[in-house]
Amino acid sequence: MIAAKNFSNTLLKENINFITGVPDSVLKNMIFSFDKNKKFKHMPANNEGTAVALAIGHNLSTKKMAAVYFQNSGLGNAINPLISIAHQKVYSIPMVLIIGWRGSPNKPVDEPQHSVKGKITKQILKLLNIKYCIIRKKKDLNKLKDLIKLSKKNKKPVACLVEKGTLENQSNKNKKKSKKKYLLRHEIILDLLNKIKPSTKIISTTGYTSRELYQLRNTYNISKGSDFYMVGGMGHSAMVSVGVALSTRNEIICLDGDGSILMHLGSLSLIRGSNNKNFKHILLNNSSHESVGGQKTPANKINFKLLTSSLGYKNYFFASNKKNYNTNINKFLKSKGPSFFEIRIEEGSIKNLLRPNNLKKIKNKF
């Protein structure tokens, strides 16, 4: 294993100090000490995509190399920006990819889609004429000094790939404990499942809601509407939700988080020209990316009153504690959507959450 400080010390010694990525639960202690180092001038990013943009600019405007960190799962989101500009026949620019190996073929697998990317990550990195290496003792950091040396040489991206339980555990005792103030999310959605129509079909995204979701209707044998869970996909929940909402009459609700909703924002512009009666958009807010670490977003920040009305959708409903959460609920589940309900929620989830299985059988259930 490796000390989360000795690999961000590394890039230190070769002068990396701007940080952007996607929080990953694989990369989350070494974010940590991002967060710690004053050092680093540390920028997450909503999507994978987002942070390779972030260290073009940063190259553009001061000649330095940035590192980007996140998940193999977001190779897809960063391959535009990295072909199409930062690739070494179009502008050269050098950064350092920072790749949290989900599914890596020597470690067990935990779900089938990260065992899917996990066997062609490599391919693709190679497809993309980046080269990498893979990090997993503290004698590899010089493999990482080397392609950093060879990045900036040749004026192109370069990667690392990092294993599960390749860094060091460590707390993060910059995030503070708070005394319970919001509801927990699987409180909301047991409430829900209990509300629904028969014929409600749910669309949950990825981590923790779509586990919940699983776990509840299996622990309390709940037969009410079908689900179909976003197990991979982050980000693209609501559209799934849209396109199933275009052809049925049935109600349709998503069940979004903070992440999710912000990776690819944009989308929701096409809520305007669907204009579904049926769609029910729910997020759940709790400023967090919790599963991977418990990083923050920017959601709080954010007036989605104010926005999702310009977007096209035709109610707004906010509830914050159990009182207003109960007077809004009954109200957005009888509105005339598309209709947004942000419900702000505490962090903390059910322990030993099962993970959905048998994802084809879910599929036809759905």
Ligand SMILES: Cc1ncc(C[n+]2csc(CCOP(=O)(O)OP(=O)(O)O)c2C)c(N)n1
Given for the second form:
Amino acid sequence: MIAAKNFSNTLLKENINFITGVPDSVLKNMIFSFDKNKKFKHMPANNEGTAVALAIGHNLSTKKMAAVYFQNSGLGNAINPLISIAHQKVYSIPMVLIIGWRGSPNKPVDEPQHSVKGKITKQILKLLNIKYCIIRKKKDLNKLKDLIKLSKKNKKPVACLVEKGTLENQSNKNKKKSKKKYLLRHEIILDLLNKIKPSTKIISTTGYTSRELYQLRNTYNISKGSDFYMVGGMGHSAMVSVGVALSTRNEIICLDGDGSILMHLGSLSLIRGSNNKNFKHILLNNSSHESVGGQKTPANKINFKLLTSSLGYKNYFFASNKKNYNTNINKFLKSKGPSFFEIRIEEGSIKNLLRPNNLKKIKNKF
Ligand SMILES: Cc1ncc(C[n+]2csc(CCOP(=O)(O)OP(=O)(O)O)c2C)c(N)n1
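Okay, that one was the form predicted alone. Can I see the form predicted in complex with the named molecule too?
So here's everything in the complex, that chain up top.
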């Protein structure tokens, strides 16, 4: 195991102090260590492509290289600016990618989408002509140092892969435990399952939202309605929902997270054109990426009322406590869409969550 500070020190010694990225649970201790160390300028991004773009901009203005962290599932988002701008044969921009390697063939499989991406991650990097190393012990940080030097010399992106369990597990001591102020995600999901029509279809976002929906449906044996769990494809649950809603009269509810909605926010500009009366969009806003460690998002500073009305939603509802939730959930479910319901929620989820499995069966049932 490696202490997060060993990683940070390697970067600082190589004169890298601008860090950006999208959080991953495998890298969570390292990400918190960037916040704690004043020598770093840490700017979390909403999307892995955005993070690569920030690193390109940093290099253009300072000639220095940046470090970009993300989970390998985000490699797809990162590929466009990596190939079309940063590649050695295009603008030749150095940077170091720190990639959480979910589904590494050396680790037990947790979810099918991780296993698929994990198996081809090294090949993708090879195709991108990105030299990489695997960090398993402290000594491997020397390989990272050599790669960073190579990146500076040849002006090209390089990468390192970090498996689950490599970084020491320290608690985030800076994180204050707040008193319960808002509702919890699972309280809302259970209430929703009890209120939906038998024909309602729910599309739920990546992370704890899908896992809690799956678990509650099974624990309480609720057969009303059906679910499609976005186990991957983070940020795309709203557009999957719109795609479904366009060809059915059934009520379609998207259960979204703030990290997810921000990842591909631009896609919501399609709402006006789609004008789906049967589309209802719920934002479970805890202003954090809770499923991967609780790193903050700026969602509590965004005025979703103004935003969604300019995007073409017909109705906006808001709840921050049980009382206004109870009033507004009924109005929201009765409304003609596209409707948006922002619910401020507390961090906190059901312990020992199951992971949806038998995905093809779930799809066929949906
Ligand atoms: C493209 C991509 N990037 C990153 C991840 C890792 N990831 C899984 S869930 C999650 C956080 C989602 O945050 P939010 O939507 O706010 O929901 P919460 O976890 O707070 O319930 C992240 C970053 C991923 N699965 N896919």
